[in-house]
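Next up: a single chain in structure tokens, the form predicted alone.
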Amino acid sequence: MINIDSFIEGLPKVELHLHIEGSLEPELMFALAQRNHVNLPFKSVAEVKKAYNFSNLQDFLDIYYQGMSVLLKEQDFYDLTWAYLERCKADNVLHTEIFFDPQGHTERGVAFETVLNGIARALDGGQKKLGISSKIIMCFLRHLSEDDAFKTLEEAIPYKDKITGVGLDSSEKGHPPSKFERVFARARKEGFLIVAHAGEEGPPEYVWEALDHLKVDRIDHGNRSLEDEKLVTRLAGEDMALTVCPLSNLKLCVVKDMKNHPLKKMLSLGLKATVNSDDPAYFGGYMNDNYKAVARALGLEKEDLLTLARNSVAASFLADAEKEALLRKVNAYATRA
């Protein structure tokens, strides 16, 4: 009989579904408002933990920009990914594939260059001291309009070596994926990959226009696809890897109980999930948290979560030897574990 929590902990993992703002932790936040002369709503870290009790999405936006005011030089978006990476070499993620926001940084005045500078930087740093490889994915708030979309995009086009793919975020409510139709289309000929949020707080028409509209390459969260039997069979028969993210779901009330999670039945109607973390400062955990959480709830067994890190190879965006280095590594841990 397994310890499922040290398996998990010895278990290569790769992440897809992380929002680099959201892994500021406020200890952080803290030192990088005294350094940069920002005046917080908070009066302490304890006050800032204390504020992390959300009912839905928007509470949670709400005080996710605010955190994000203190990010306004390259090291600091520097220090916020370098913090993020050494959390994954603690949990033992190998690859990562992160969203960041430009748009919450070019309306406050910080340019777009600072932002993926200093993101870009560390995580070079991450490849070569701590073995980490990684994409960066940038992401349109959907809140804001198509223009705003394309602005951002025009400014992206330039660092087409250092991003890989488009993605979309923020408030899903009254903001279906079809209201990007023609800035995605943009992207995907300028040779990004395309994901997309949907089907969280969203109903499952907005998934089915992230197919169809979007023409995705992921699903960001997808956990409403289940109300929909023709969508579930679509996503199995086009293989199309849902990026999951347990402990979000239940702090931003998706579910009320991780005994109610989808993740298992996800599992066993075929769809290609995966564990992420998605903001973890505020959502309670990094990854072997979220793994913990889910098994626990649910049950999962040392195949089940097999199962899972190796959709998330399979789904990442690396090429196919270096999907094969890192299944090798999930297939020799299952043998010896």
Contents of the next structure:
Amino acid sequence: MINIDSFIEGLPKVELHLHIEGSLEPELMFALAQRNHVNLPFKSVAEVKKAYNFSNLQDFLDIYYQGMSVLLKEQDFYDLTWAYLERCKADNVLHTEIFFDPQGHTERGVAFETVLNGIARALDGGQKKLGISSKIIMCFLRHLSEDDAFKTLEEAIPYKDKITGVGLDSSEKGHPPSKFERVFARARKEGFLIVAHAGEEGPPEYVWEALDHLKVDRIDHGNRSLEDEKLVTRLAGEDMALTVCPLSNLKLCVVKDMKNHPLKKMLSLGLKATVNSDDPAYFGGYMNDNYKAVARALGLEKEDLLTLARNSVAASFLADAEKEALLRKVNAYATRA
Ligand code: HPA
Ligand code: ZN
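Output the structure of the form predicted in complex with hypoxanthine; the preceding block shows the form predicted alone.
All chains and molecules follow, beginning with the one already shown.
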């Protein structure tokens, strides 16, 4: 009998909610600041880490956008993505679907193409050298206008071969999914798959809107769905996946204590919950840390962990044959470990 931590480490995992800019570790932030002659408002790595004390989503976003300022050249985006892939390898993450925030870069004068090419080149290498498969999801910043989102979508259309889906992130409250209904309708017409952050800080109505107005294929976070019984029935009935992020929820005070985290309840209600790291450099851990923190706090058993891993495979944007191959790996592990 191996213990739960070792079981988690060996479990073949899939990540579905990861902002690549949120994987920028302070050490790399400083190295890139030096390389690109960017001034940071921090004197040391220790000082940066001390600033990572958030009481809500906006507190975090302010620092997250500031951190991005060191990312200027294609090589910077490559280095950022490569560092994340090495963490995937260490954590036995076999497939990952990563977000990027083009508007966080284009509004600073960095070309869309520079960002995408750096990320995509690293992901290609990840497949070839590390055996990690991946997809790219482009997010719109919801605090910006519909017009800005439309312009960003236009920029993405020539790169449809590299971008699987579009999503919605940034400041949730006051920016409901319905604000972007027309943008997402156009994105769907162009063949992009659809996700949206909803119900992290925003009310259950935002999750309804993500379903009905944006016609999402997955909900990112979705925690507050549990406040609405009809919504839970709808999500369970549609087998709609939720990409849950335990350490993020704790750091952003979406939950007060990991012992109150709703993940176990979600599973018991028949919701297709998954575990993800969101912005691991800011929230204190990558995939294994997230699995371990929530397993420890909620007393999850091996069967629960296998369900979570299988949910992520099923909710991924891989083709059926690829999902089956991953599922076989999870099942083989279940019989072995
Ligand atoms: N929520 C909303 N926007 C974000 C997040 C998040 O957790 N991380 C990066 N952008
Ligand atoms: Zn997120």
